[in-house]
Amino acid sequence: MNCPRLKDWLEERYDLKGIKRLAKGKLIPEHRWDFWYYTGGITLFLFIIQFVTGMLLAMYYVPHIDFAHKSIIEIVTKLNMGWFFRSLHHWGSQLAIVFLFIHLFGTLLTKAYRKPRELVWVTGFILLGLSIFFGLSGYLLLWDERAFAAVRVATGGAGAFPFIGWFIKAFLRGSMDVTGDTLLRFYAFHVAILPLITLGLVGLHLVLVQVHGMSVPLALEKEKRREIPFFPNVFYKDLAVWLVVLGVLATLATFFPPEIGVKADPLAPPPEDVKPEWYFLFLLQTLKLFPGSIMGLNGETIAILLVSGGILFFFLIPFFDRKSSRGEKSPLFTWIGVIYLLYFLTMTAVGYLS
């Protein structure tokens, strides 16, 4: 079937012209900060890369403590282009979380969360949390000594949360310690539960963006600006940006493939200077600021409560910032956003260099 006949066949059954009119009718505001719009599209593109490469790797990975580490080595050494797809999956996850943070802080500083877009912020924030859990669960699947030690520390830290910490730790581990049950549970999270939830939330997030349209920064809302059609103007720009990101991703995957550590031994002492993934470093450094005991209370528990409170406040900012919702300037929340950003960057850098 040639292309014209295929096109006619589709048009007889689906309203392709209506879809084209909808795409051309969608207008995107053009202004000096509109580059923030592309960070969301880049994140979506990287999510697609993760789903495709993840499905390929899942066909050959064996989620068992006796074979998990060996199966990764065989993927890298024996499977045709296996090393490349594994490296692509690794770097894709890193870049996806980087652009998620960029998109989140861009939304925060431009006040794109303001009324009526509160639920756009909420779904995006939850997607960031899911992505971090994706990273944690995928990290353990390596089943090397560093991943094993890092996940043991991360899940043990969750146990410091008052009242429900023991339940969170037991739920994540599947037992009292990090064992084969934990590996199987994290595998289920990584390839089944989290993807299903993520697909639903991404769909809802995109629908909400279509309903409300693209937000204009509060400072530019009263300025004159022109709007350009999404298709083909913005659509082709998105494709060009995606190609650049794909080139960067392929370069990182080719020249900096992730290493495979020594197979985990639950009875062996943890290796020296174990660090979690970079997006957990700010939390690790925060915990180090607190002594073991404060006025008879557990210092780690107090630190966990303060960090949780800070994250909860961050999550609820759209509901606290009433001025932005009324179209008024809110410098207080701008400074709050800057402080959050500087704290995250500083603590991450200190944790990486220490």
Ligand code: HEM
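Keep in mind it's a predicted model, so treat the numbers as computed, not measured. Positions refer to the first chain, counted from 1. The term rigid core refers to the maximal set of C-alpha atoms that superpose within 1.5 Å between the two forms. Compared with the form predicted together with the named molecule:
After superposing the rigid core, the Cα of Leu10 is displaced by 2 Å or more between the two forms.
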Given for the second form:
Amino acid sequence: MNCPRLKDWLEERYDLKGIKRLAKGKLIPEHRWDFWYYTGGITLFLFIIQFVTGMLLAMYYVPHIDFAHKSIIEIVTKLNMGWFFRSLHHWGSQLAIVFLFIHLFGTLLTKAYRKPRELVWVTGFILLGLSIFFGLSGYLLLWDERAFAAVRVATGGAGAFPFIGWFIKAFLRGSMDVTGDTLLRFYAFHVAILPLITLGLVGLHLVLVQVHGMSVPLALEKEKRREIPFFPNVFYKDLAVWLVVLGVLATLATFFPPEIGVKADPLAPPPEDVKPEWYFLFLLQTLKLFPGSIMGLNGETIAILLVSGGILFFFLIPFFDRKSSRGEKSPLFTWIGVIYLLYFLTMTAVGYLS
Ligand code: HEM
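Switch over from the form predicted on its own to the form predicted together with the named molecule, please.
What follows is the whole complex; the chain from before opens it.
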């Protein structure tokens, strides 16, 4: 029987040449700030690592308060290379959030969000929110005393949100306090609900990026510049950068495996120096700036409202910055971006050191 080669077989059925033409037709502008383009790709790569290592861990993890902590100890001590995959998953999550922030501030400062890319920004911003929730839900799965106390504080803080706070708190905890119900709920979020939504949104984000092509920073728009084909030129550069990131990740995972604390005991007092993950520190520090009561109103509620307003403004920035959408310079929004960045870095550093 004549057995055509796989390529011919596929070509007979699908328009492979069309896909090739599309890949070759994708052009990337070359300029002195084009290193920002790699940050989105690095984030994508780290997300792939998280999915793969997460799937491996999910085969052995038991989402029950009596077994969760023990199952992680067993992954680390009894499974072949289990400690390494757990460590990769831990450091992968940290680096993914670092690069998400770098990607966000890169697209902010180059004004890549401006018309017609508003929805690229919006989908990206939602992805950042989902990633932070990925972090919080994953943290509790360890079920040690630190994770337990941090999630209790975070979900309790959500309760201070006016009008709907009680609902958010109850929805997150699944009961009155952080219990086995919360663990099961966070597990469902972490391994099913969040991955599904994230996958769909990453797909949409990337489709939108393809539709619009890569932007050129506003300040460089009038300069003469070359455009290089994505395939194979930039594609190989992307792969090389991913290899470097993989090296950093594997080094961190090998030399700094994450600790496993004492198993959580809901009746025991919380450990003294509980700190949330670093990306929550700016929020915690901001809350500390406010007194308990301001003109008879709850200080925490006012702080949460102000922070939410700041985040909402940030989320909608492409719709406020009309000037850059018209191709005009908008230094005000560059300054707003710089202030957001400095505030985030300062508060995170203060929270870390205090
Ligand atoms: C799971 C998270 C994310 C992934 C996997 C991802 C991936 C990517 C990739 C591969 C690109 C094209 C190359 C590049 O510009 O680096 C891109 C572009 C872009 N992303 Fe993201 N991104 C994510 C989150 C975000 C966030 C948090 C924002 C900001 C709120 C954002 C805003 C943008 C914008 C505006 C562009 C267009 C850049 C341009 O045209 O110059 N993305 N993203």
